[in-house]
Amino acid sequence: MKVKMLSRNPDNYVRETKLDIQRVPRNYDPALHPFEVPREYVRALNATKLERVFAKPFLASLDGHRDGVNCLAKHPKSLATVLSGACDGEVRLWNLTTRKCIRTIQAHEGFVRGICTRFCGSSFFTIGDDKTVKQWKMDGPGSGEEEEPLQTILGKTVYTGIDHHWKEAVFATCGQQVDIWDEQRTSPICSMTWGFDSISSVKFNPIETFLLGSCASDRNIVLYDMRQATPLKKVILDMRTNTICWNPMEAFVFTAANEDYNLYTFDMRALDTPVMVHMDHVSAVLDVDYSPTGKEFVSASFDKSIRIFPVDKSRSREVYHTKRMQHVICVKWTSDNKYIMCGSDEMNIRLWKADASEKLGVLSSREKAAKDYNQKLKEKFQHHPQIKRIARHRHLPKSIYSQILEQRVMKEARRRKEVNRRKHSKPGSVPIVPEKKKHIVAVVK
């Protein structure tokens, strides 16, 4: 004989104090909720609206520096330990749990041009107009004594551009020329240059170690291999490259801000076409930093605003702006993903959250599935016409509208007038150059 018996936990349904919620059973079987996809739209619309009004991105302004700020630099191994130099030759080291600085060096005469830590985090360097580079302890001198740099390095040019190699004891910089040092030399171990112009940046990666990105005036973007002590290619772009940005998980990838309002992702492998063109800027991008997962990159404009981009996509996920807030010059994204910082012409360091509704502090366990509930009933919805409206809405100055507008209408004469061009001439005669070959003008091996 077959006996059924029926059994009934407690843990199932009985409260364990007073405070807790009651437990309600669900029934998962679908022909009782006829409504569900409606119910879940109805949600993932208002968790879409929730989350406007909750973005709040700007944490903390740093001030205390008397110039604009001019180069930003992270501790390797400190999340909270920020360098920044200014244009008055001024180093701080700042502590952003604190949000106070903690040390002030006055390290050169005239502008700070850049700075960098080395990888164990012990020292960091810093270049100015003065044609030094100086090495300086990370923790502050002792009582009594001055503030002293280990070494100085006296350079025949303006130096542009400092980095640091993510390995070994050898550092890069560049002006007149890319020049590769070893800390314990106080002359070049080799120097690369292809063309005549100054050299604005140079970029290690942080892959493959060996190799560097520079970017001239004279519009190229110079790859190096430091085993051969010889350029790789360059690329030649219609204007001025300002500075570049490796991916931290690709190591072929990296991107350039450029002057002409866009960024260039290009794969190293095949720089006649770039992966992705990135259009948003309605002014000079002058500095990008990538987030360490390698899947956005901010970048820092002349317009007055900070902008944040998926690497596959050509527009801003998000942009950042305040009403103080001058052109921002730099920009770094830290290394635990989770706030961005920029430093601009008004002397202020600000700190942003990357996500910009994300709450801050200790998630309890309902929290967080209500918070990815959420987030993946956003992802189903997220192409439904009304969902898409409030999630892509930003408000914007003034100024970047009308900008944004204008730049529309001009975009729109140049396809007009194009069109015209090749329907009154001969067939092929006037090729569709795709955008993404637009811009490019050569490579040269």
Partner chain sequence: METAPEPGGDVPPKKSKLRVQRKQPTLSSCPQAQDPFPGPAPVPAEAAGKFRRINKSKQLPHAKAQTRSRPHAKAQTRSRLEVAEAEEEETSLRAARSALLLAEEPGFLEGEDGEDTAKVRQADIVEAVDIASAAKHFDLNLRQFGPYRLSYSRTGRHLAFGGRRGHVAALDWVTKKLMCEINVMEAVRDIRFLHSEALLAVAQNRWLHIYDNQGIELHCIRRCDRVTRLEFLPFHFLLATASETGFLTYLDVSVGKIVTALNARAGRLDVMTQNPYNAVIHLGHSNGTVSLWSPALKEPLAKILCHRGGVRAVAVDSSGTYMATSGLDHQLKVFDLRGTFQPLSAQTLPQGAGHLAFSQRGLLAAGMSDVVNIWAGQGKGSLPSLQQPYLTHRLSGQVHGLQFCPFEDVLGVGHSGGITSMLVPGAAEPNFDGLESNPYRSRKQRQEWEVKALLEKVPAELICLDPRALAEVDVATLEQQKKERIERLGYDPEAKAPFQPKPKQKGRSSTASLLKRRKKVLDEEHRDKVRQSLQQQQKQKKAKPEGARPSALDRFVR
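Numbering follows the first chain given and starts at 1. It should be emphasised that the depicted structure is a prediction, and the values quoted were computed from it without experimental measurement. Note that the rigid core is defined as the largest set of C-alphas that superpose within 1.5 Å between two forms. Compared with the form predicted in complex with the partner chain:
For residue 433, the Cα coordinates differ by under 2 angstroms between these two forms after the core has been superposed. Relative to the superposed rigid core, residue 421 undergoes a CA displacement smaller than 2 Å between these two forms.
What would you give as the form predicted in complex with the partner chain, now that the form predicted alone is on the page?
The next block holds one chain only.
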């Protein structure tokens, strides 16, 4: 007879002294971990609830401007520095770490229409209603010195937007035409127009740095190549586009913020159909900015809220609003992918977390592991009705909530009418037009 009994030595399972940590032997055999799926589901449910409990995105409000904030710019080298321009011609530099204004410049008479930093971070450019382009040093003047621009260019018309090239000493402005300037000269290298209308914004492509996009008030978006004298092509939409933003990771993708409450993500190679129509705002979208990962973007709207959209989803994943925030004019996603800044009508710049429930500060390795685990669980069970309901729930101000309901009714009525028309017409005479194609009028090359 051969016999062996299971006999464990307790010394292998119990800690030696109280100063040790407890021994935890693991066995990953699924038979010892029953109900894996239901338990994971409950964990995912708890994680989702906790996420909503800890969703406190609002961090700070930077006040100091004496009129509505009209434009914002990030510093390319310093995460803590932010520049803002207001409707009374004042430009302020902020330190986000201390949440204080570090410098104030009375830059223009009338609105500061646009502000952009040089790629090296040594200086920045502002344009204003006084038909000037001014270049300023990033460092303040020494004691006793006057606050003076490095350079002032007097133009013939009002400039409405400015953007700097990502690698060279070149910048572009827009107004009645798109002008490309060399920093050393006082007249533009070249001017490009297509039709006669005021162009509201111009943006350089961060990857294919010679490409520019602009949007004008005759409802079109025009693409330019700096190396050519003429524009590349344009797409005409139903309504006016307020601004565009290029995807920092995919050179050919940009998103347009439109007056018809929607945002359109385009592939510049095929402008006739947008890749995605982002619908959730209930008023005109005024500004849009991509996250540095290129996976999401944030949009600011006239409906007093900002929303975060994944690039490949048509619905927003997050909406931020406060009682005191009025129409949001400009928005920026910081370069560390963690925060969002927005400037609004009521003179404040607000700082938000990009991930509403994220814990700030240094995480211990166990916290990090738990966070990753919970994230994966939430992802796994995201389509379950209970979890989806909790994860999607957002409190909305009454004005937005009632407008959403109203617009839903309007949309439904329009759809019903179309279905009825189709039903009572000759088959094929009322074609089914997908949502993506509905808002594109034409593409011109």
